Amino acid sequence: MKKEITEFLYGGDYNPDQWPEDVWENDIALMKELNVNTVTLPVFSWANLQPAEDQFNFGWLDKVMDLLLANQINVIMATPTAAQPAWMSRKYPEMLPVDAQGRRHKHGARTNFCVNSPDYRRFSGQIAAKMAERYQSYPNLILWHISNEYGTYCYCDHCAQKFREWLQKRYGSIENLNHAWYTNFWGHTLYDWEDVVPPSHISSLIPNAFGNRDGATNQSVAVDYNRFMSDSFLSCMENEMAQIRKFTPDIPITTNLMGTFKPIDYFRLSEALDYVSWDNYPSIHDPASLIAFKHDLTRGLAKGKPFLLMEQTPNQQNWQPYNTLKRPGVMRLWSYQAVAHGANSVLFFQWRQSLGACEKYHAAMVPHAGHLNTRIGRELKELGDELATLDNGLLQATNRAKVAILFDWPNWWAAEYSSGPSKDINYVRIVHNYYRAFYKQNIPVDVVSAQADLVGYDIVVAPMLYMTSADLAARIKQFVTDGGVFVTTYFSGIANENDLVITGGYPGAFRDLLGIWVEETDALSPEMRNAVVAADGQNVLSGSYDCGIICDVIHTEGAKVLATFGQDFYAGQPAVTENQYGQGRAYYVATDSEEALLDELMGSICKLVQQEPVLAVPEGVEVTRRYADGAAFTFVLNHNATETTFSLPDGEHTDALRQAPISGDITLKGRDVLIFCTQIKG
């Protein structure tokens, strides 16, 4: 039985080994002042813990652990395996990764190892086991954290051999592999497993083929290598997990993910985790909807359960071109946005600001000034005090949604490795565009995998679902047959799970479901635009909308036309369609349109299935809700810089941050937060 997290976690990464011991007592005093209850350590301390192959140095960490235990501060114990010691790289150079250009790296970066290296796995498993054995009895050890932000691909000979073994397991025979990869194109038929080589810049990847990303001479090979690398990260992580569980089987395990990080299929990686956690580092220009989308994606990785916000910065970052300060209130606002979407922690990187190296200007809870008498210090104090009093019933509370958006990493890879139709195709952008249409209306959304159970949802949206397995297509059709509403877009249903085109006319897997046939696809260059014009006699869309990037030339095969294109030789032909299928409906958007079209279309669909906003509020105010047994916690987040006013629904409500009754009209200051609790039945 895994231990439960019993309070909201507040604190961050602690690196005491970067500081003399006489600073540690001051650290504890400052933590107490901020109500910090949790620290993560020792994330990058492998060099200090193992200064030589046969030498270990845990004395300093023992002192820190004892100090934290004496002051009742929880520990998330991180294995330090994201940065191996220099002696290890020197003595075992094949541990270092080979990049896509065929160059073996030198020591000096982090996550700078071959994820399939037998030596790396031996040493990383060893240090994990020694730490688990040594600290297993500490009652303040609440969570294990494996490595840090996995993500470095390797193309070495060892990975090539492991890739061949992975392919043999997946496809069974070289004949099946040739079929799946369509290798008779360009005469690339494989005769033996040894003919398989990783797709790299010296084999089949085309560097910067589309200006901002690589292409591939065979997308099927590239997608499978990404799948293989995702499985390799999973296997490497499980190697450490197995060692830890020998000594602490009851302590849950996590690793920190990075939202929409392209190289790793996080749905695959998260299958092994007890808690899903992620690092939230938006820029000042990122819309609140994009941050919310990534939180909801993380909750999807956790299969709807609460997740952990493992890292954010209390102020500016250090790696962006312009490292802008977080404006007053933003740190607190974004922290509660995470909690609103399912997080049970607010943790920062890092506790004390480093004196040197590449992150010395990355903000920390304790700045270079060494004290908390700062604007951010006061905000951190306010947040820590509030989280300490927040109803722990919220820890078990979950988000509920009747709308699902499908997000699929292999589909993302395949769509953007593709040599057509346009280099401006951007999977995350279009998925976020559809998510934003619901977000703006405060309609809750689950972001789920292509393997998710669709039963229980009213609406399923799958933007640019380019690569579609027969199983997924069948489940979507059954969902619509049973009364669900399905929405998809251009460049959907085109290829199977191996990126082989589904014959019989686009959109292949969904042609009968959508009641349309795509004859041609027009890729517009940036200066080219078109328009979508609402058709007469329908009550879904009204007016005209700008569009571009992609315009499908389609014919209806039973679908109703909701809008047509306004220009070019396909002017007057369908641009948005609706098709009755079984007891449900399926919608197709044949172009990349402006926000207003998606807002109106998704709004109409929500009305159709009687999906209502969580709460009626002014523009720029986000509302989400988490449900616990007998209670609903509603979060109202004012992302505007100015105050706003709205009305609470009838009933008895409690301000969860102030523990006081609340009702009627509410005025919320700019960038302020309201959380109110309502008792409910069922």
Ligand code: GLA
The other form holds:
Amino acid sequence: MKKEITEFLYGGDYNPDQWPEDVWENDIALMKELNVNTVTLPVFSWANLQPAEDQFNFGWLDKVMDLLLANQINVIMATPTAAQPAWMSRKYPEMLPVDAQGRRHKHGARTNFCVNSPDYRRFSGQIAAKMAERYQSYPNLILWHISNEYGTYCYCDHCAQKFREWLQKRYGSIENLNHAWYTNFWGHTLYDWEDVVPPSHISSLIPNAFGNRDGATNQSVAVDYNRFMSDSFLSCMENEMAQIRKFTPDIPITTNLMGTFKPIDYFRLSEALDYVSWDNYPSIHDPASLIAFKHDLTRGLAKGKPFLLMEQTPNQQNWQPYNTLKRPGVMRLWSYQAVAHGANSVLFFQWRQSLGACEKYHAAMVPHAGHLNTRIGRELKELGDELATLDNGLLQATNRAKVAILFDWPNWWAAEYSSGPSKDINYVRIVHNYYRAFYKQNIPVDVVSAQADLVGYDIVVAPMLYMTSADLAARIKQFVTDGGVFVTTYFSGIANENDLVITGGYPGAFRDLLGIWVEETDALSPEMRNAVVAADGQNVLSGSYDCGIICDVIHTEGAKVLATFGQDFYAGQPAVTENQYGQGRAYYVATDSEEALLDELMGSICKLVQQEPVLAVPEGVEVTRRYADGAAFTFVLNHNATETTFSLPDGEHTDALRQAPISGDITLKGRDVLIFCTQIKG
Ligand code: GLA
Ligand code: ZN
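Show the same protein again, this time as the form predicted in complex with this ligand rather than the form predicted on its own.
What follows is the whole complex; the chain from before opens it.
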């Protein structure tokens, strides 16, 4: 059994080794002022902890740990392995990664190591073990944090060798591999495992083939390399975890993820984690629905359990082209948005603003001014005080949803490596578009993996499920047979898990389920548009909607036509279809349409299966709910800059931030938050 985290975490990344010791007491005093109860350290301190191969220097960290313990501040202890010391890169240069252009990197960045390097694994395992041994008995050590934001791919000879071994395990024989990779094409037959070459810019990847996206001469190879790299990050992380567990088997372990981060299959990586955590850095123009989607994705990675918000900035960032300030109230609003979707922490990067290097103008809890008498300081104080009063019952409370949106990394890779139909294919964009249709109605959504159990959901949406295994297709069909509603789109069900086309007419995997045959697929250039026009004799869609990017030319084979295309040679042919299948229904949307179509279609589907909003509220107001034993916590987040009013449902509710009864009509200021608690049965 892992030790539970028993309080709501508030604090952030703490880098005391960037400061003289006499600042540390002041750090603690300011932490107390803000009600900070948790810090994450020492994320990038490997150089200071191991200044030479046979020399360790834990003295300073001992002092910091003692100071934090004496002041009852929790520690999320990070292994410092995201940046190896200079001596290590110098002495073991093969530890440095080789990039897609075939260049061996030099020392100087972070996450600048070959993920499969035996030397890196030996040293990272060693420092993890030393730290676990040394700090195992500190009662304020609540969580391990492995490395930091994994993500750098490597194409060195050692990785090539590891890739060959990985392929041997997956495919067994070179014949199977030749078949799975369709190597008869362009005479790419492999005679021996040695013939396998990692797909890079000097072999089979095509740099920026589609705008800023790489293409591939063989997508099957490219997708497998991404799978292999994901597994490499997993085993690299597990190498450190094994060392830590020798000393602290009961302390949970996490690593900080980044939401829709393309290089790593986070569903795969998360399998090994005790806690899933992530770093939330939206830009000022990101819609609230996109942030919500990433929180729900993170909760999906945690298999529905609460997760941690490991990092966000209290104010501006430094690495965006324009580092806008968080407007008053936005930091608090976005903090509660994380909690509303299942986070049990509000943690920041970073505690004290650095004086030098690239993050010196990134906001921190303590700014360069050195005190908290600032706009952000006051907002942080207010938030810290509020969080300290939150009911700990919330820690176990989980979100519940009857709608699942499928998100799959290998499918993302394959769809976007694809040479055709369009460079404007964008997986995250289309998944978010469907998510937003539910979000706007405040209908809760779970984001689930391709391996997830679909039983128990009323609606499963799989936007652009281009690549699907026979197993997934069978589970989706079973789900619909049993009464479920399934929604999918253009460029779905086309290829198997190796990116080989499923024969017999598109969308091969779902043709009978959807009751359609897609004969042709038209890719429109940006200035070409078409329209989706609601068909007569149906009551799902009512109008005409702008559409573009992709238009499928469809023949129905049993499906009912809900809408047709308005223009071009396929005018009048189906654009949106509905098919009865078993006890359920399957919908197909053959194009990329404006928001209104998805709002209406998802709205009708929700009515069909009696999915109701959590609460009726005006536009721009987000509502979610977390359920604990005997209580429900409802979060109302006003994303509008102006005030909003709505009515609470009948019954007794408590304002969870003010510990006072609350009822009737509520007025919420711009960017304000209400959390109310309601007693429930069961
Ligand atoms: C990431 C890192 C942090 C810091 C922040 C800055 O999330 O994990 O170390 O660099 O970005 O936004
Ligand atoms: Zn390598």
